[in-house]
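One chain is shown next in structure tokens, namely the form predicted on its own.
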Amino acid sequence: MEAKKGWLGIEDRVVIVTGGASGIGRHVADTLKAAGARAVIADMSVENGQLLDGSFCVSCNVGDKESVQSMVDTVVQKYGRIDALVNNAGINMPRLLVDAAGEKPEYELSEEDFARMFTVNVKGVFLCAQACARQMLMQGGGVILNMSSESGKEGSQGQSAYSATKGAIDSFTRSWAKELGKHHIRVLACAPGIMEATGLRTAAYNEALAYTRGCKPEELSTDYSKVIPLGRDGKLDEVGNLVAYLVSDRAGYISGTTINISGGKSRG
């Protein structure tokens, strides 16, 4: 957590950030919290009031509008505003758009796959923004900040649903900073790329991922010199300082694009 207090300007501001008690999320909550800022972890794995390293936490389930609506109401019903959302909830299931080889059809693209990584990635997006919106309009400003990711500009084999829902969000934050920016909320995303564990990638991930790219779990690649420029994987402090930046004032011109943290290997 290398953001400080004092130059970034956050202190006291209150950020959602859902799908926060655990991985990208959980470190982007602390990060904020460290410089200052009012973090609140919205995730289906908290209770409402819980702390977790001090940040307020609310349950949510962000593919369900009334959820979602209370999560928010909770919020402003605590601190009377909100200043920016995170919009970090998000569910990777690696599947292949057919399964030539015809060993493991589960791990062919299914409705139900598709269906709940939408849901999830896509809706859920959607309706935080849309809520959150809401209460920004009546503040008078805001900052909504979209979770993307590298594979929503280069694709990647075995995750081309995952890829699509990434992309929409792209295109999301391009068409809302044109609707909102003229009530003074900033939308925009980042997208990393190969960033270091989060302790999220299960057995069962890395099995699936494997086979969608025809190797074994124990064979995928974590030689990032062959396709990373800077030669490593992105590091949690560097997207949660670019976070923290984002949705402060100092990124106050910043809207309606998505900026790439992966160490130089987007072409987008």
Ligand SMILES: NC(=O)c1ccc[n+]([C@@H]2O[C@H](COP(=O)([O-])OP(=O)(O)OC[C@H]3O[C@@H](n4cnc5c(N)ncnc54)[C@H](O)[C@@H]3O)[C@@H](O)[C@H]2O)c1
Contents of the next structure:
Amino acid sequence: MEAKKGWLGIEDRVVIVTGGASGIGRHVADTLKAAGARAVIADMSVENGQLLDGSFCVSCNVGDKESVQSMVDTVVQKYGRIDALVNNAGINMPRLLVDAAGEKPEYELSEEDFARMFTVNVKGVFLCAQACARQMLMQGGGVILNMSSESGKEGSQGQSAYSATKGAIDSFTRSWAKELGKHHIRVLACAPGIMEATGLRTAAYNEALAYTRGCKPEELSTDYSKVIPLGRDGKLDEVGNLVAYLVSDRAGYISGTTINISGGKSRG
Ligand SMILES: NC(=O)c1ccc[n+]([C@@H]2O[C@H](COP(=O)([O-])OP(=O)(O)OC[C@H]3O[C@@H](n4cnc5c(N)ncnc54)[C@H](O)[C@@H]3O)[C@@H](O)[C@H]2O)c1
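Starting from the form predicted on its own shown above, please give the structure in the form predicted in complex with the ligand.
Below is the whole assembly, all chains and molecules, this chain first.
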């Protein structure tokens, strides 16, 4: 949380962070708050009115239209406006297209797994963006920031469906920026690469990922010196700092693009 009040000029800005109860979203909410913004955590694991490190929480399932509208209504009722939406909630279930070894069919991509990832990562981003954009249109402007992933551009062994959801987010970002720019709404995305562990990296996740990569969970590499030019994984606060900048007017001419934050690993 290095962002200080002042330079960014986001004091009192109302910023919804979906999936803000854990991992990257939690650090984003904390960084925004440290810079003076009113971060609102919209997450399915919180209760309405709960405070997390001082940030107001609203219970929300981003894949459910009614739940999203109710969350947006609650925020507008409380704060009167929405200056930015950080569309961060996401899930990742490593799955192979075909389990060629034939040992663990549960790690082959099923229709159910496909639907779960696309419901949260793609439909959830669309529903939240639509509900917030309606409010931003009435206000005369705003920012929508979608949390993508390096894998959306690069692809990822054992994570094809997840990567496809992030590719969809990058595409939404480009199109929505073209639709909403004339209404002073910027739409952009950021794409983290390999980050320090979050709630997403559960034991079940590690086991599935290891199988898709033909190794044991304990053999999943943590030696990043050869694969990441900066030689380390990314800090969650580094994503928080990027997001705080991107939602601020300091980034006022950036729209319709996905910014990599991957230590030099991703291509442009
Ligand atoms: N961790 C990484 O290395 C990494 C890398 C690139 C991109 N990302 C992206 O960053 C975002 C956050 O990932 P993370 O690693 O912090 O994950 P995380 O599992 O730590 O946190 C995700 C949060 O989203 C919430 N959530 C899940 N489904 C939801 C739903 N339907 N409605 C509302 N909230 C829901 C969870 O309760 C949780 O608080 C995701 O979009 C992920 O794809 C993460």
